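What follows is a single chain, given as structure tokens, in the form predicted on its own.
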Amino acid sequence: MSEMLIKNATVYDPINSVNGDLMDVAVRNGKIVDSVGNSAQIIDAGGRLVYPGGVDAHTHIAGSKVNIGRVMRPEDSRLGIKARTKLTRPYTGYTVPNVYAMGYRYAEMGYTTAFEAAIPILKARHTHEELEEIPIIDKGGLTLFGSNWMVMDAIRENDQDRLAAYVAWGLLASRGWGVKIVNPGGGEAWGFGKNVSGLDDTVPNFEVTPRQIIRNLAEVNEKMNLPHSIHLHCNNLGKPGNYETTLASFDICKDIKASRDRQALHVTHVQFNAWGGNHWGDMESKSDAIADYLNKNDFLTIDMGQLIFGSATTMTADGPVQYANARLLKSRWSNGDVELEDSSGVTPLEYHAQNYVNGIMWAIGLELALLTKDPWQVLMTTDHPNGGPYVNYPQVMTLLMSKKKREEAMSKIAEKTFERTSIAGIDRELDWYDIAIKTRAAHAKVLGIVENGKGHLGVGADADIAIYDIKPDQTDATTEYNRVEAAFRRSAYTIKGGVVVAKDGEITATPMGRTYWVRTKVDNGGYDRMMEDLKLKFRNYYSVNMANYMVQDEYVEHPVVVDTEYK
């Protein structure tokens, strides 16, 4: 039996409504408990800031797209190098680090859980091979369904039981946690060099629309009682004027009742989908319209997709947008067709502060977080590595906490940015409690993993804890932002499952994390119809045999399986 007592901690635990209380945190055998014995290991926090371990609900850390990024960017692999030690493997890379650096760097910042946001079923084995190699952190993944032939056929034939049976089978086959929808229908259209331009366009050869895909998957998601809502990457990402499509996409799920205590819809990296104007010359922020919608509706959540100036490697199942990026920016480009399932693309690029389009994007991410009143509705992300690498989260936290920090940043950004955005006039500064919500509590709630002990420090929770070298009662984050950013960058202690895995920003232990996935029982006639159709597609179209397709248990060595049932 192992016991630990963290004494004199200034705790912010929003899920349990703990707001800066000075208290002790007791740990036994990797879980939070009420009390421990006299022989427990003691860590005296000395009044320093204590959060639950950080949770990242949307990041790209594993899979073929990440590997393609590594292959395309040999120059990136020469950044961030840190030699191996007796404990750690070598670190390499900045925007697309190696698998070891992925886990180490999250842990160094006090993060203990991260979810890969796009797993094509066909390539899920590879994704899990990489996830298994990422040390320390717990993981999960969202499975792509938005341009899948099986999905669109079932929707066209108005067979929701069959659709549910396929989603359940796809989550099992990919060992996935939730339903990801990227540019619904657009990935399939891209196979013919086309795209969909709106929610009511017809997907070639399938006679269904993006609106039908979103609506049917959202309904099935709730009937399956999945822990997470659908996770939507909207149509028309990266195009001036796309905010209208985004708002219309929100409305599709407005009357859907969530089956659990969470949102019915999560829309991701909305910074890329809150653009006004008709072309690049008149592009402007429409974050005010998005925030106004959020302020009037509580059935949905979003994440920021904050832009970080500098190098990024964009990667997505939205193949058409990557082609457009590559042509616009004369950048390298990789594109892929995931048989019968989706498309993909990777494009390296640089975000420049003196480019007003990039400046507007930078401002939009912050505006979304600051103009939306309820901090639970907007998660802090960079859509790693699309908006920028996750290692820059401490910078984003301080931008949200300090207007002075924002003004300092704005002094280096193209002036035209501020004619097209409202960021310069926003006075709001988030506090320690808000940051705890935006970096761990809301992520855990949105993903549906609170009941699995994530994102909080209540009795029975996983003992995932971050201690930062900050005394909140003696620190003014609005002016001392450099010191706060440094503290968030290197946690004083990161504790994962009751084990100290990082101290003063250095890795001290490398336990393997667990992988969360969902198994749903679908006991209806739809399953037989689905299997008949699936076997036919494998015979006629797939280049792999069905027997070689599904992720086997051997690929997920430390699973946490959550069972649900379709009703």
Second form
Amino acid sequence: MSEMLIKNATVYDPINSVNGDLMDVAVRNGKIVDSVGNSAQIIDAGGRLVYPGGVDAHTHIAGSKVNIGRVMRPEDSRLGIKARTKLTRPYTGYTVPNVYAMGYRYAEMGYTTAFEAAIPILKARHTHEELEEIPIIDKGGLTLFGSNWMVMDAIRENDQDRLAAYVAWGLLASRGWGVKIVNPGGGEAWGFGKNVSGLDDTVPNFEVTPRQIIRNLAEVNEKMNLPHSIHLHCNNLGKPGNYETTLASFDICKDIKASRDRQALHVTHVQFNAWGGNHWGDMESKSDAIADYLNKNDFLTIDMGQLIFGSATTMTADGPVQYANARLLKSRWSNGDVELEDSSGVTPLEYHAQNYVNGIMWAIGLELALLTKDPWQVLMTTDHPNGGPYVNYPQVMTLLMSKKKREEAMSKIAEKTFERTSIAGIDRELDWYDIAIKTRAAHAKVLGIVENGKGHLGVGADADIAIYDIKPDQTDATTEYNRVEAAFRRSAYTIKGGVVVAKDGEITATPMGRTYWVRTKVDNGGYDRMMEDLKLKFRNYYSVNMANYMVQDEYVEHPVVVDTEYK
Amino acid sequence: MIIKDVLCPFCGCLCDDLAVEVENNKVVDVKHACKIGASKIRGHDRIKAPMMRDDKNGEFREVSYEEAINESARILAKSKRPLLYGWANGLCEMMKKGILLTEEVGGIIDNTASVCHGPSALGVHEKGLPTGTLGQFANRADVVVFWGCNPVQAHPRHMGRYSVFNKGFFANKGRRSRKVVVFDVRKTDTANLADEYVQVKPGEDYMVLSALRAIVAGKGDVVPDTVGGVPKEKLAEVAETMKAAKFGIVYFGMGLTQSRGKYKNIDNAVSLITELNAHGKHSIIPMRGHYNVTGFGNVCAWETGFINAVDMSRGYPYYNPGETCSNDLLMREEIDAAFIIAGDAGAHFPAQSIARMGKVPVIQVDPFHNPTTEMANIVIPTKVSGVELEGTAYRMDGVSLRMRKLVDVDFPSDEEVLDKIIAKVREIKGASS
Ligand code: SF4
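Counterpart to the form predicted on its own, namely the form predicted in complex with its partner chain:
Next comes the full complex, and the chain you just saw is listed first.
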């Protein structure tokens, strides 16, 4: 029995409404408990800031897209290098770190959980091979369904039971946690180099629309009682004027009733989808319209997809947008179509502060977070590594906390940016509690892993704890943002499952994390109809036999399986 | 007993539809595989026991695994510049251990791509790789180009399963749905099956690619009357075919990567494909040889950040092809010990490299006798992965699959041997530090 007591902690635990109380946190066998005995290991926080371990609900940390990014960018792997030690393997990479750096760097910042945002089922084995080698953090992944032939055929034939049976089967086959939809229908159209242009466009050869795909998957998601809602990357990403598609996509799910205490729709990296104007020349921020919608509707959540100036490696299942990016920027381009399932693309690029398009994007991310009143509705992400690498989270945290820091940043950004955005006029400054929501509590709630003990410090929760070298009562984040940012970059302690895994930003232990996935029972006629269709597709169109397709147990060594049932 | 859905541990097609009959722990029949695949699964003469010799011209003497492993660890631990090469004919599980061992001994890890598709990686660094899974091409491609590769011989079931003769969802008339074009310096068996054969003068692929790019871009007037031995009209015709494709796919092989121009050829070919995407959908994919050579590139990339040729002597990965590939190091006579596993340096390296290997201790880990054995000092036989051992392999298109075990044998796996060497190296290094 191992026990730990963190004394004199200034705790922010929004899920339990703890707002800066000075208290002790007790840990036994990796869980939070009421009290511990005298022999417990003592860590004196000395009044410093204590958060639940950070949770990242949307990041690209594993799988073939990430790996082609590494292969394509040896110049990136040359950054951030750290030699091996007796305890740690070598670190490499900035936008596309190797598996070791991926886990170590999250842990060094006080993050203990991260969810991979896009798993193509056929390539899920690869994703899990990488996830299994990312040390320390717990993880999960979202499975791609938005351009899948099985999905579109079931929807066209109006067979939701069959659709549910397939989603359940796909989650099992990929050991996935939730339903990801990327540019619905567009991935299939990209199979012949085309795209869909809006929600009511017909997907060629499949006679369904993006609207139908979103709606049906959202309904089925709730009937399956999945922990997470559907997770949507909207159509028309990266195009001026796309905010209208985004708002219309929100509306599709307006009357969906969530089966759990969470949103009915999560829309991801909305920064890339909140653009006004008709072309690059008149592009402008429409974050006000998006925030206005969020302020009036509580059925949905979003994440920022904040842009970080400097190098990024964009990677997404949105194949067509990546080709457009690569052509526009004359950049390297990798594409990765996945038979019957989806597409993907990877393109390195550089965000410049003096480029007003990039400036507007930078502003939109922050505006979304600051104009939306309820902090629970907007998660802080960079859509790693699309907006920029996750190691920059401390920078984003302080940008949200300090107007002065924003002003300092704005002084270096192309002036035209501020004619097209409202960021300069926003006074709001988030506090320690808001930041705890935006970087852990809301992520856990949106993913549906609060019940699994994530994102909070209530009794029974996982003892995933971050102690930062900040005394909240003596620190004014609106002015001392440099110190705050430095403290968020290197936690004083990161505790994962009751083990101190990092101290003063250095790794001290490397336990293996767990992987969350969902198993849903669908035992009506839909299952048989689905199997019949699936066998046909494997016989005729897949290049892999069905018997070799599903991810085997060997690839998920520390699983946490959540069971649900389709009604 | 018949075991179904078996994967073939021979070429990068990684066919997964074999049926293997096993009786009394022996493979007695292999169905659906091509000849080369079936012959590997049936098995042939293998190395029976670990062996050692001091003099490379002398006779081997049989030794225990323990002795061979301890001596291997001793050689690697005291070596200043050990090369750990091969890795293509094994499973991802052992590759992970190989990278760890390389870190432990501060060596260089390099795989067979070094003398095969290594230049493709450089092309990808320059331009990326617009590609997809084999089933995507099988279902959609209406124009199929083979450039500098000969699947009839090297990937015998490729044309039947993925590229030419099979039916796909859109390409539903099989062979008749597709126009097949072969670019090669000689008329191969594959060329004989094509609709169009374009004979390129040896070493002039780069020019031919450039001419095609010019024509596709509407700048055909700058193209001379013949390029690389090909008449301009023929190139214009082929360019038109590619441009008109709804889905075009280029499969390329060592005829492109190992001829004059090397990685520049790949760079140029990828550019052509990227530009063609403005007209229809186009993809390109290397025809990888060994069944899991693609796996090594993947494992090495996610563990070290680099695809191959990684030097760990600084305690972190350092990659600089031209400096850190096996043959660069051997020819500079830097290497003072070689560990060859699941790949055959002896058969594929140039004479100058072989000469260096003749002067340094060589450790071989492999189930089979091959030219590397001739220059080895220590030979450690292991299980045949995918026949006697299950685990992960990556098909040429990056789809990972789990190889099956068909029969049981007493040999240790590559992974077990590596584990023991790592433990011993740590013991030796721990004692000396
Ligand atoms: S084509 Fe390749 S993988 Fe398929 S059976 Fe033949 S050797 Fe094996």
